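What follows is a single chain, given as structure tokens, in the form predicted alone.
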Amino acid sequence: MAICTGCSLLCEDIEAAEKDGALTHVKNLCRKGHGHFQAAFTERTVPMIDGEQVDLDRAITKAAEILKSAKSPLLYGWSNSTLEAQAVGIELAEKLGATIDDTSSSCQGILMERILSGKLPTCTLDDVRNYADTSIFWGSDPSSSHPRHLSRFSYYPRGEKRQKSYEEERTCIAVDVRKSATANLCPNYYFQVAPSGDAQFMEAILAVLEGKIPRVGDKKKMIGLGSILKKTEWGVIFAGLGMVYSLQEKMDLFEKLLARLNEITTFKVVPMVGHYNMRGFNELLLEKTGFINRVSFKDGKPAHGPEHSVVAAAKTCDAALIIGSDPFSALPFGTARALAKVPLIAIDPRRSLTTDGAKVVIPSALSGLEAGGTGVRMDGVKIKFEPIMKSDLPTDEQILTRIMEAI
């Protein structure tokens, strides 16, 4: 069996076979984890220097250079790279006094932050599939992000206490801006809210919660909505980015949602992580400085604050290493404008905007493919994983441990 780096999921049950070099027979992958698959095969990075082809070590060995000539490093991206090696890129970090920085400073921060103190009760998608009859899918939408979290976890499955159909013992909930692929599986049950409307949502729940008429929405669905919840024997928000967006600086009132539900019944919450490792940077950095992310170590300790973000520090810093993301595609463009006037080090298995724009490109092995490792599912649960290919290209792991040894 396989495991598929694809998504946050990392599905545990695919089957694939290689021979000479390429798969000859995959099952149980989603169209998303395909996709992943088919990268190994798909426009592949080579060593590059200024946009030479060079050998690996001296793509290396210039990497190191430049690092270590930098006053104030950027470290930046992480969530596709494996627990081993973020380990090694936060020790990096800190012997460089640099900035590190994850892709949750940009999207499902403020939400992991919150689940990973304790603020917000969480649980195990094998909780969900056993136990849950209502699950809100709350800007998000898993048929196109994660496309086998209805069939492995959320709706379809039968679990330990949910053995009948479940149109008979599963409902499920979606608020969105718009009528989403899985909105249309539970029309009766979409509720659209206005762009940024998420908290004044929040809020007309309460008052239903509380026997008050709500103030927006239709006010009879929204008393079913109530009634739903109150029934509830065991539930589950799927929190995404159209919420964590919307919200923003008024997460504090999801926290008093959920207070109240779990006064009531059982509610907790699943954040819906892209990337498939995100969720492991953030416990890592957090057991290691006390922060999830956002961490400069310039002054000898970590030091966390907005000054400290991506967003932030792309434009003080004068060097930056990528790893795991890519940064150019994903981040605003003046962000990525900003990382595009340093010397920039890109270490990536397949060729995105970031490796065209920088200074030198260092191939890795795919994670899941290619290379073993240990990732965090999205409900924080541990998963290892050993390569189902050969490759001749080193780990992430490996070439950040080789950039170490040489600074």
The other form holds:
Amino acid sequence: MAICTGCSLLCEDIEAAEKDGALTHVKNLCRKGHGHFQAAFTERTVPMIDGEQVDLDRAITKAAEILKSAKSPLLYGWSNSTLEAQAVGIELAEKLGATIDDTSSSCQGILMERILSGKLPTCTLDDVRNYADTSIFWGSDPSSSHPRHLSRFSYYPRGEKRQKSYEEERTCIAVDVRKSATANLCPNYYFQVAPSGDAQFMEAILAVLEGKIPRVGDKKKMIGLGSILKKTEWGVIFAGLGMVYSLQEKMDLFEKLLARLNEITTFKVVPMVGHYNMRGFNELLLEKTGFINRVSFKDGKPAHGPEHSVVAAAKTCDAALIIGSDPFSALPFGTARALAKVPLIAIDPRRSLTTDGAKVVIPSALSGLEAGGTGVRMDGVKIKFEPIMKSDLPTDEQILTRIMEAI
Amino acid sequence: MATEVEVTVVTMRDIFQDEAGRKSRFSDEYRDQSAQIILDKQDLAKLGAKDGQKLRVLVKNDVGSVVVAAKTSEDNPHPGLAFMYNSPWSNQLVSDAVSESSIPGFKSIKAIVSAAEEKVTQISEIQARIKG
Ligand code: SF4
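Alternate state requested, the form predicted together with its partner chain (shown: the form predicted alone):
Entire complex below, previous chain first.
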């Protein structure tokens, strides 16, 4: 069995083989996972300097030169690399006195911080399968983003205490600004919130739990929601980007809601992490520095703050190494523009807007397909994997180690 | 002057668009799946779209602009609210001026929409803008 690195579910039951440059005998991969692995056969990168193809050694030497001569380099990406590669990356940042940040910085970071520090109660997805009778998809849409989430864990499967599963025992609730694919599965329990209205909706739930009249939403429906929550034996909230972006500085309210729910029954939170090893990076950096992201080693000691976030650091860095990420596609225009102005080193298995704009491109093996290692699932479970096929391409870990040796 | 509609754009994900982007950021498939805006029925009608008619629109704000295909929402009425898939097209409109949490407003983009004659913005144009 192989592991899919297409999203942070890290599905462990994948069967696949490679024949003549294509995947064959594929079983259990969802559409997203299939696209993810298929990418290895299209749009591959080759080692390049200034748009000219070079050999790998030259690209690595050039990358080391750029980083060595930079005064404030930024190392960004990380959520599509193995724990082993991330560990070398953090070491490299320390050695260079660089700023290091990952995709969580503009994504799930503020939620992950609270989960890893124990401020929000959490659980594994296996607990969800075994015990959950209420699953709330809040600002998350696994049918689109984590296609096997509902079938492996959160809605359809039978579990230790949930033998009657979705037919009788599990209720799924969607809270979203739009009727997403997931909300369509639970039309009776779809609660529409206004954009940036999640905090208000939380206040409304807190009100109905106190027996008060809620200020937003259909009153009858809100009171109905209150009684489902009270009757829940074991509930879980799958918090997605919709909620995180909407709450931002008001994250404390989410803690308050969870605390209140846990006075009544059991309620947990699972962060709907996108990339397969974002959580791994956050855990590793936390262990090494006390912070989950946005760290600068400029003065030797790790410093943390918004000024070290990718959005801010893109404007102040004088060189950047981007690994397994495509900020030119995924970050605001101004951030992409700022990064495009400095010498960029892109380590990636496949061509992207960022590799196209990089001074140095270093091709790497695709984790899961061509490289083995360890990833951390969205719920914190560590998953080890072996590659599906042989490859001559170096892994992220090997590339970073060689860059470090050359500095 | 062409009619303009003010909207807040919320970005979202889609499995087909995601799959296309994983396979290639440079394919026509990825462009067609990404360069879209989903508008409320009434808002789309204000821009001059007759029932079922395809319309291209210019979406612009202080950060940038893109020409994308407009589609009607299947959801309940939501005038002033629009949806785009998270992509290089939507990110042309996202400001890097951030709030205290330093998270860009990917899901609350203020923009103005109007009917457009031009072709849909190509990925090569986006690359050229980023390069500057
Ligand atoms: S759900 Fe995620 S990990 Fe599982 S097969 Fe699909 S993309 Fe891969």
